[in-house]
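Only one chain is given next, in structure tokens, and it is the form predicted on its own.
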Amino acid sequence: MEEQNRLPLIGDVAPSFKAVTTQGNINFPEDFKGKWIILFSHPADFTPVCTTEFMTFASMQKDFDDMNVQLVGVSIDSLYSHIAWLRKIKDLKWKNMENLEVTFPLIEDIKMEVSKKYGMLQPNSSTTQAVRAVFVIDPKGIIQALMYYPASAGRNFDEIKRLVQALQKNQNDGVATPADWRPGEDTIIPTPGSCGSAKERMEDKAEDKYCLDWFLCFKREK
């Protein structure tokens, strides 16, 4: 029977590894320290929705860097594959998208050992594809986030965007952010522990927050 890897999963340490890329060897995580990183996985190089992606992070290069954000891709195609089909994308002109050149690292995964390591191998879509998995992991090391697509469906990357920050404004201030939060939105306050706190709390008259009810109070971002 073929070994089956754990999913890493939101708290755990993210599995190291060393590997090839389109920038050079890297060692992940160590080599991003003191980062956040999205490492994210797609099919295979010159696919139509993988294009699509691609595309759109190279145009989301400044975001991502403005927020200290490393961008880490990964497939199970060689290193060649991926610098071609990244060249051809330059040529490439897509809802005013062009002359897009991808400057992040993409990895080569032939042995499917960082595919593996991941989770991103799901026999029951396919055993020579990675899905699209997407793991955000803070500047410690520590995986945050992580979502899961098939492969016949686009990335929102405004989302992926949105997470990030709604992590990081977390990390910064410790407070949780609610449904659909924006950058520069009220944000919640973590919930009381004792029935005197939640008593103080619906007592307390500050401008820079209010409650709905002692479980949900918000802090004004404005």
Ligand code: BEZ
The other form holds:
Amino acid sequence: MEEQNRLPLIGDVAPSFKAVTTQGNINFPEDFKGKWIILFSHPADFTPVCTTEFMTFASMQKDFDDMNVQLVGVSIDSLYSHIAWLRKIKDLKWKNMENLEVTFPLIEDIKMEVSKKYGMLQPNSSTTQAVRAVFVIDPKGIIQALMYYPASAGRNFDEIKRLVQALQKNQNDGVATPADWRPGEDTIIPTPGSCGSAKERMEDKAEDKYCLDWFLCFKREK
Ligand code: BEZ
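Mind pulling up the form predicted in complex with the named molecule next to the form predicted on its own we just looked at?
Starting with the chain above, the whole complex follows.
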């Protein structure tokens, strides 16, 4: 049976593959072990929404470098199309962005192997263009989050950055992050696993913690 659009899920080992990219050949995700990875697809080169997305991602490159995040793009286009499009993007000016160099690898996926492995090809949307998928993969190669958008709606790159910041905080400090959390804001202490620990946490008067109720306790971050 033909390999078809299986969607890797949160907690899965990121499917591996070898690919040709605008930055040379890659062995994914092994080449990026120790880093967080954002693997994202776009429907096609030289299309308007995708162009604004690439300009935005390229403009945020330093933020992602500082966060130890490797960006990796993919679309069902040839390497030569990718190269020509990225060269064109450098000439474009939009909002406050100009002279942008896309330095992260963009995968040539003419055979749709990567798109199929990551469920990026969704046939009721298109059989020849990937949808806008985002996979956040942790330094051990485990998928921690995924997002899917249709071709018509450009993604919010500030939210993608915020998501990775939250995932890093979750892993590094063993805390959860509340709605709309931003770095520096209070975090959530995992829920208690017994009646005893529920009672204990309500009686705990530590200054760096506060509870709205037994199941909703925050850790002060500043
Ligand atoms: C775009 O990037 O503008 C686009 C690509 C594919 C379908 C629709 C829009």
